[in-house]
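Let's start with one chain on its own, the form predicted on its own, as structure tokens.
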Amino acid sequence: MANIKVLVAKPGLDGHDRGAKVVARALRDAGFEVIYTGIRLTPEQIAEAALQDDVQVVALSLLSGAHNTLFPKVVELLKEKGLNDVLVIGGGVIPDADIPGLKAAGIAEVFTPGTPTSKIVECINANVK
């Protein structure tokens, strides 16, 4: 079976990428093929990278507070590109009150600070066939 490809991306103006790098390394160590885009990408750039790299998972990381705008925008753009079967997960400093809205907008799971990386690995393994 081919490796699961994961795009780890930082949408918006958030320049803090330590968490994203920790997650990217943990996913790679778990056997996934990981593409890390770096910081300050637009939702359009992230969706295009997902298309070009033929990924099964887009893992978004955001600390700036703009998750309610940027995460759903990425989901919308992925759908516009026909990537309806891509698992989109998010993480970062996200208030519990915002999580139901993000899930309603198509984010499969939201991981907050302190979540063991093993939970992210489990989520991907459980949702990508």
The other form holds:
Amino acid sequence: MANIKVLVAKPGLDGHDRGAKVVARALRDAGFEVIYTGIRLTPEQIAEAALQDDVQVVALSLLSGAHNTLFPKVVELLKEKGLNDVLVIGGGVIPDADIPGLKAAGIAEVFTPGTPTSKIVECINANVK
Amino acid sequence: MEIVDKLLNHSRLALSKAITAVENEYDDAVKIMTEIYPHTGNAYVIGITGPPGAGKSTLTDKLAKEYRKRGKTVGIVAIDPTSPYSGGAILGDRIRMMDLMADEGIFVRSMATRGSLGGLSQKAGDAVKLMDAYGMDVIIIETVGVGQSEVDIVKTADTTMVVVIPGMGDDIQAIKAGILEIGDLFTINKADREGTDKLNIEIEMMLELNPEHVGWRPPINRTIASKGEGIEAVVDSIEAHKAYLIDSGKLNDIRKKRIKNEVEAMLNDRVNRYIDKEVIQTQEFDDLVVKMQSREIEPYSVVDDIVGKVLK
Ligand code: B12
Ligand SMILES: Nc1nc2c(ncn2[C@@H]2O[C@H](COP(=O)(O)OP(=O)(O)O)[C@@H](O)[C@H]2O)c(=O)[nH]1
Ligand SMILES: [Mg+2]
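Here we have the form predicted on its own; I need the corresponding form predicted in complex with the partner chain.
Full complex below, order starting with the chain above.
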């Protein structure tokens, strides 16, 4: 009876929402319950929504270039709220050089343009029990 | 239980985990519900239903803000359908409510229908009780008004609001069947659109013909939820309905009936599960089926036998 719940969110001022919507639909089609929260959110809004819906995964999408500050901020706030087991993944236009830093900050995996959505599904299935 | 103590001490994390426990039918769910039960019965429950895209979530967001202005805390249970194809779902209600995330006096929970017909209303009802025990003054349940299960959920509310929008052609005919009876108030949302006056007249005419509503005539409000227009009047109408229910003694009756329905559903569920496990899934039952198929025995006395044994 336990379904995997995923919050899909876009922090910051970035309005590119196609990728996030594609990912949301792909995850639904893979059998996940996706809470789609839309664009222009603060990390605080995202972390609080994750708490209230008790999601196992927070999936962040960003194409504006602000990922290095916003992604780690979300991870930090989740921990502050006591959500220590949430898997945080990210995607969008993110230079390869930034990926190691994001992983060190607690982003489990980063998916860049052209990634088949099946890879995202695999990642979630492999990391959420 | 630790989780219950924390919930009663206003831990949002504990509330969230407790709702997950009932939603996923974890082993500790019954124990949690047992312990919180004495702390429930204080919240006022509002059901909001209507067709997809009518603006229910937008309205819920605005109603929650209005209740906050009036000093009330608000819990929201927002239900969206599970996809029958994948078993997954996109729960899109929260997108309209992201402003509410900064307010500690509000808690929003999204829920997928998960195909479980009867089970859903019980789970939604448990989520409402958990928010009630947490101390929310007002709890809003949002469901898409299509199927019987949604109607069942809305029946668990004290006040039910049906949201309609102009320009849906003859859909008002569809609303007539089933949903009209459950509306304690009607809200015409998207009143910025053409056809609002016509829809208003149509609803009024239908209410005219409906003998169900003695003592309370469902008011019809108009809103433009996306602009926050008309919201105060809706809350005033909800409060007027609440006052009517209290003064007439009907609130007591509704809540008594609700408990009866809940316990009946729980009993049915328990008995069904028991029969499934102890009777249907046994080799003995399989053998009986084979004998019925070859007409050695007939089902009527088999049922009598089983009922005699099970409900002794
Ligand atoms: C389409 C597009 C637009 C559309 C957006 C429509 C919309 N509603 O989404 C429009 C025309 C509106 C637009 C506007 C702008 N854009 Co534009 N846009 C693009 C473009 C060409 C494609 C983006 C896209 O939709 N791709 C298709 C989707 C499906 O792919 P995706 O988002 O990358 O998602 C995939 C992966 O990244 C990953 N993924 C994405 N998110 C997530 C999340 C999770 C959790 C996971 C697991 C995976 C994942 O999985 C997806 C599937 O593979 C890109 C260039 C590019 N090639 O990426 C520029 C681009 C993103 N835009 C850019 C810019 C600068 C802008 C503007 C600022 C331009 C301007 N000066 O006005 C505006 C700003 C808009 C705003 N409000 O924020 C830049 C960003 C530069 C940067 N990062 O430094 C880009 C990179 C172009 C460039 N090379 O300069 N844009
Ligand atoms: N024109 C107009 N659009 C509205 C109004 N209220 C909500 N909407 C829009 O209708 C769409 C669906 O709203 P939503 O609240 O998600 O509907 P729900 O499916 O009933 O929950 C959104 O794009 C809203 O912005 C309104 O009063 N007027
Ligand atoms: Mg909705």
